[in-house]
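Quick heads-up: it's one chain on its own, the form predicted on its own, in structure tokens.
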Amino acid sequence: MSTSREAKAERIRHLLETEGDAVGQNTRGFNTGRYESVADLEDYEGLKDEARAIKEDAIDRLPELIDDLTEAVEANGGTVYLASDAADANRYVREVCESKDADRVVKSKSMTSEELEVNDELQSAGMDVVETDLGEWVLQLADEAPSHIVAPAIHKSREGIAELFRETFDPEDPPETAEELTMFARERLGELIADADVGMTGANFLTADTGTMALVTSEGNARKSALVPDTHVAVAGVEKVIPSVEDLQPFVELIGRSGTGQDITSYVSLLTPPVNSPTVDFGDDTPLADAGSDDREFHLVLVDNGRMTMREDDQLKETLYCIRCSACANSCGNFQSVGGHAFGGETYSGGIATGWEAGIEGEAVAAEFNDLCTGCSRCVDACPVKIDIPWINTVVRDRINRGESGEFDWLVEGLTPDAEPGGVDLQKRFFGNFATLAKLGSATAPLSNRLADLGPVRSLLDRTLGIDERRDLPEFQRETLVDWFRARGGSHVPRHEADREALLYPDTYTNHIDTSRGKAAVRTLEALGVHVTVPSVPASGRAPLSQGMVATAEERAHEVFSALAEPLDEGRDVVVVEPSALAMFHREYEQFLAPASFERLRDNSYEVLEYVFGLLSNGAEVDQLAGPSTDRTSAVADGGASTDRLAYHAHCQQRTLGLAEHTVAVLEAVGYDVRTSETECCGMAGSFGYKSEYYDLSMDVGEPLREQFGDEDGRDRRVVASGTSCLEQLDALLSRDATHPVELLVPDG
């Protein structure tokens, strides 16, 4: 292994021993949160898009709405200010407390003040700023920076904040349980929010009507900071301005269930500063009722910071609908075995991280933990504005790719399969060009499976590939799937007596390695009347698009579309044995192909256990399938499992597009007891788990997998996956055979 790939590999282990139980507990506990929260709206799916329509019609309108906000905010008897980047907002608001003789300043938790570092600012000009949130309290004590960026204490156990406090204060009653360490911090910073002289907060929308701000919360510090001191200064991104008061309300119902799994946040404040509240003298006696609000001051300060730019990219302006929940980074394999201090960049975290830091950073802060998004797809459901995060992850990934270049780019450039410039890291190149590989591989196999598997070639493929040793390789079938239905003589259901026509689309692991998925496709939608063809077609693309190798998935996306056009012309169906390359036709194809191409397609392809339970509800007979009664692969399955209880693992992708309940519903119907995993992504993710710098974070992610099928209901359980990646995971994790549904079914015969 490289020498850069080994200090990435150690510090992700570094983090998986120090900080995984922690971030883990606790991001798999907001993500089923939410899938309770969601499930009581009677209308999730519509508020979402209520909630995007908002964020993009705000952010197409955004300066003509900062005029309106910052017009509504002076009537009101506040200051805006739009500050064009980090140093000229750090500069008004150190400013503006040195004005107000600031000693100190109190501060809600505001991600956009983090990436500020406005921190830094005040007290290098002598001033005592104090975290009022929790969780940043407990950071600013132990000098570390937040993982994530809804619960940024999250990668910190209980134990371990109980130390803190006894290293920092000393107590002559030391506080251990939650209750009390919570009580401990509240008497602390209540004294140091009445001796404040600024208070700053953050703002998640700002509603540009009324110059109203909305504050989500879940301890309250951020109404304390706000009124408590006489001076109130708000600093948010210009992207959080939205039209109306009224428009506030998708967000209300949103953001707390899809950040932590709450019907809604313990506060939500509503101020429209500066507020008429009485000001705060807590050595004065004279009654709040008596006193006066005269003396309030609030400063709005609108951050740019790369923030228009953004809106003008066509590929970044997305990220501008962020509303911050978290959702991404709770729902992401990755994110739960590592946290924000591996998947995240200068300030934000998450699935979503990638497009911030690209946008306000750079791309080479990006560079730094963008490969950790595989593009599994479990985020783009849980995003509460339907923002498509692991396109946004493959754009900026193709930018690296394109920002690098090399002094022997010239020998690469022209001579590859694929349509990049010279510069792409020799590691996703090679990924990227698997189909090419496969290609080659089962023309000389099997002399190019028993090379492969040579000590000397595995360690020469770890050196200057970076494929890790300890995984298995694939090993490439002499026939093709596509030369073994040719030698059979094509389909055994003529034409003229099929109830429907299919093409079974040949993916490349399909068609080079594992064919007995496909053979068995054949056979069980034969069984069921359906005429089948299974031509060569190119590669889906889904390799190349996942090593950030764009031009190259564009061009394959048209190569397929051009061979599968007349079939589709035909009326014939086109059915897909790899979810991933399935959801390539159905959500990324959208980007490459013209609109009514990628409808057609998208429309006409389905999922092989889909297309099966389609059959099925339209007429076809159940018993012309095998069941657990004749199930002629039992006798491949490792040590006696039962032959009737399955254990069965969706593909992450395929539980996005919802369809891994076909394959449940089609395997109880012909008899097996099927129990279905609770872990959305098995951590393999296609070539990231080969990768020798990835190998214990993807193990990692897939251990809630090994434990649940380990058990003692799952031990004894048949082992089935739908994508190819997850047999491959399963097998490394269980040491036990798993198999594709669809050899389950084949009849006799």
The other form holds:
Amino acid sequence: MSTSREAKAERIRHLLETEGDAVGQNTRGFNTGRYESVADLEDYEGLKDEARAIKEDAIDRLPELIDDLTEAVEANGGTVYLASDAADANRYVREVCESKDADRVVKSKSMTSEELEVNDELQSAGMDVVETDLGEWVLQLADEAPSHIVAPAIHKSREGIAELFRETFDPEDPPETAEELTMFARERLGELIADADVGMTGANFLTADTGTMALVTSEGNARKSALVPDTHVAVAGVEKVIPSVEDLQPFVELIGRSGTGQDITSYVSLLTPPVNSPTVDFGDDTPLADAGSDDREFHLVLVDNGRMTMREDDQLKETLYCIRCSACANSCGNFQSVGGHAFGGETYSGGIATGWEAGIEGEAVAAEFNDLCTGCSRCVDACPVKIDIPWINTVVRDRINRGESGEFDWLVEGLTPDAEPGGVDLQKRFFGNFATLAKLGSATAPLSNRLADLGPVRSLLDRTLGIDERRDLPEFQRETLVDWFRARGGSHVPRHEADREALLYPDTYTNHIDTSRGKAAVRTLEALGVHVTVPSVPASGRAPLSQGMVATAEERAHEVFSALAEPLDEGRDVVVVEPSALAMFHREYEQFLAPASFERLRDNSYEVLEYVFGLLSNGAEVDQLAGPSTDRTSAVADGGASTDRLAYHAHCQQRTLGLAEHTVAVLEAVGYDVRTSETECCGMAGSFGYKSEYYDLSMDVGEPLREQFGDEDGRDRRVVASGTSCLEQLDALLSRDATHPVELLVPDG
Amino acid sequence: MTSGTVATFEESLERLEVGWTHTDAAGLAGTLRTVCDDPTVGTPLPWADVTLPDWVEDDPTADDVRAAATGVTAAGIGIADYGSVVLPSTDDGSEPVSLYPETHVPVLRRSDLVEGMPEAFSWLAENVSGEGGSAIVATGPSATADMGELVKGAHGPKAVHVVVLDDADETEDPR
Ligand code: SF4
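Alternate state requested, the form predicted in complex with the partner chain (shown: the form predicted on its own):
Starting with the chain above, the whole complex follows.
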């Protein structure tokens, strides 16, 4: 392994050991909570659409809304300052605090203030700055950075916090339990808030019509920070402005559910500052009712800091719709394993952090962690404002690739007929051009396989390309699926006898490596009366896309569509074995093809088991398919694993498309007892798990899958998975052979 | 107000582990006596013929509020689907009274219960934000999970008990 890869691997290993357990337990809990909580909503999709539409409109009309908001806040008696960048914002906040002779500023949690690093500015000016959110306060004491945008101290254990309090305060009766620790913090912070001079908050939303801000919190510290000191400074990114108070409704219903899985957080404060609550002066015996609120001062600092430029950027613009709920972190397999200290930049962490960091800090910061998005797409359905987070990650990866200085790529030269300029990282080019390699691999098999397995070759691959030596390399088949199909004389169901006609798409893996599942698919479809063709069609472009090679992927999209247009016109259905290829047709091709072409391909292409499900629903006979009782040979191959009980892991992208249920339904229809995995992604994610620097992480992400399928109920189940890389990963995790579901359906003979 | 909405509200409160008691203007004093721990502070209720009993300090100072065990304030509306109470901030200090004491007792007129969030936000837009006012949508007690497990009473109340007035005059402005 190269030294930079080794360093990265080492850092990830360290985080896996020190923070991985706490982060994993918490984020998985949030993620499960999200599923349960959104299931209670009558019209979840409708609410998401509404939220999305409000954000699209608001960002579209942003300059106008900022003017309206400013007018409203000023009419209420507050001040608005539009800060161009962090330095400008910090200077303004400092000057406000100085004008109040502030000794202490109390803050409630705000990511935007983290982005500004306003604490440093105020502390350098001699002020005491206290974070009042319990998690943020712990981090302030420990001098650590947040590891999660909503639950910042998620990586810290209760024991660690107890130890920290002991060391910092040396209390007589050290708090130990969560209850004691909370009360200890509440007490201390209560005193610090009581005589603070300025309260600082963020704002989750700002309404342009009335100058109202919404603060979504659970602890009550934001309420105190805005209430007790008579000067309130709120800092918020310009993207937080929405038109009206009524527009808050879908967000209030979605934000807690999407993030930590709470239907709603304890407090949603709707403040129209300066607030009319009387000022709270402890030690003063004027009744509150007589204290009045005339002393109150309010400053809203609206922060640009790159956002207006993002708004002009067609690809990064969507990032501004983000309401920072954290769903894209909690639903992410890699994030669940390492947390925001690896999967994050200067301020933001999780899936959408790439967009934020690229827009605010620059691409170099985003480059540090962008590779941790594998494009599994599990965050896509989770995002309450429907941001295509993987696409933003891909676009930024492409820009990073293009910005990089060229390397001498003699090893992959000739294997890389891509459309990328020089400078794309060697490892990325290698994986991005996998289809070409596969063609060569098949042509020279079995020599290519033997050669690739030789020790010196493996260590060369590891050193130069970062392909981990611990992974089994795919074995290329001399006879491709397309060749096999031609040699057998085409379809065994003549066209005139067929109920339907289908083109089986020979994706790179099915065509060159795992041809048996392609053959099984052909035979299964034929058993159900389908006339099948398997022509040579170019690769889908998934491989280059996942390396951020967007131009190459786009080229593939056009080639694939050209090859499929005529069969589609002839009324053939396109059936796809590899879910990551189907996901290209259904999701990413929207970026590349003319709208009508995209829709035609999307509407007529199917995952193979989805297609079987459709045939069965339309009258095909299920007893044409094999079931558990006829499944004798594989039981032997499996070393005696039960023949009628299955453990099924659906592919991540297949699940995002809502196509996992079909496989389960078909397997159950032929008589299997199916248990499905609860894991979002197996951790392999295409080429990701092959990369030396990510091998440990990839295995760690797969750990819950190993546990689930290795428990008492899972142990003797036969393992089934739909994706190529999932099959590889399950083999590695379980030392039980994993099978594609279609292979269980092939009738005898 | 349909009885279905009341039932939904109660189910939501149950889920939140928040207690509730139904009473009427005449029974309010007695009900409060059973749910409040002394010292109790409050802010005057905005409805005709509904008053807080003498033993509730209804003109508290900041120190009274900090020393109190219970705070009683009026809720503008209740949101059945969520078990939330909407607490308009008033110039006599309902915000600190509902926030500092260990137990918060919101008093809600049964007729002010709405079904869900859309209704709640129409009300808020008209009666609070549109008037330049502030309100808290409060759902259950204050809570944190930052210290390793869920703890109630992070900065705000540890417990909430909703008192529902079944008969209060429906025509009065709740604020
Ligand atoms: S991108 Fe979507 S899922 Fe991620 S934090 Fe933002 S709103 Fe939440």
